[in-house]
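So this first bit is one chain, no partners, the form predicted alone, shown in structure tokens.
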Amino acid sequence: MTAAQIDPKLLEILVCPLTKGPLKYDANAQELISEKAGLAYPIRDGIPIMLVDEARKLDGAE
């Protein structure tokens, strides 16, 4: 079974909730990842989940 992955147009519109920055999409996480912000926002069952809260803190990010 392969991945979820996000439709291109989805991820276009999508920023970071933190910074309003872009984000980058990692197919082998799942994750869309903020670099400003340094947090890699989940994506379960396909929905990005973007909530602070929820988000990991990326190695070597403050």
Second form
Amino acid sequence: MTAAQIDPKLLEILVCPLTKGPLKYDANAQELISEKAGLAYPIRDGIPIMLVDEARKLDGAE
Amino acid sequence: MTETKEEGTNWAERGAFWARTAPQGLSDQDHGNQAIIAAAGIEEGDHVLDIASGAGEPAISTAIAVGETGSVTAYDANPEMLAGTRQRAENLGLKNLRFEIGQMESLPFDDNTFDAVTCRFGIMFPDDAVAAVGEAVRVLKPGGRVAYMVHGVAEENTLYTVLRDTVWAYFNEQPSSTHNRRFRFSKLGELTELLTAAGLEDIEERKVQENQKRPSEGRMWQRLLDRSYGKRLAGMSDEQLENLHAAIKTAFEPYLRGDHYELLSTDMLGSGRKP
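Beyond the form predicted alone, can we have the form predicted together with its partner chain?
After this comes the whole thing, all chains and molecules, with the earlier chain placed first.
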């Protein structure tokens, strides 16, 4: 399981590419959540995919 | 926009090619990597962002340079590309690399995060290159340096030019505007103009030239051929492929020096400091 874990130091410096706002790490869903953008960026195999096209729209987001 | 690539713009497909054709461990392009590392002022312990890392140039060389107390964040828009870099890092036992996918025009990093930023063969791709450099400047710490390497002019890149002309002749096609983007910023002064527009200071720009030796045995052009024309090759019969390789071999004959080819390679290296 450790192989798929995201590097904690990477989490510290990451922001939302759209809003440059903070991200919340959801370890269970393996997602990085930008409340401001209403997007959840997936983490695949330990690598954050910070592409808006690949992100999931949060419920309630426009 | 006059967007074109050698063939197709499908970086996922090209990424798979690149990953397959990347060196297994240390770089065979270390000459250029070390020039970038020096221009960016990278030292042991630095935390470096490598944009458009691709198959790992110069991320792998940089990870070795910064050592265990430093780190390299390898960043690319294409997961298939970074898969190759990750494999190389594992082969070398490097533990100070991190990986992330995203666009270079909108970096997902906080302001003033990195000691240095590098980018080898990437800045010619974004439509708004000034904005892309601006993003690199934003995440760079004040006083830190960013270094970009791009291809030098075609005439001073023997491997590329001979291969290109031979492939085009084989398919009986004329050179198109396809290659414009590859050689964006290839003339001396163009990188300086870009970096100045992005607000950098203490800008340096120079040619990095090398007479690369490639073995006469085997097909030293195979990797570039795959990377540049792989999709087209996939539709060819074995016989057609043999003919193409024979034509390429003949075209490189003037560059044979005993048991190796000698090929001029020219890149441009531009760097600047964040105020």
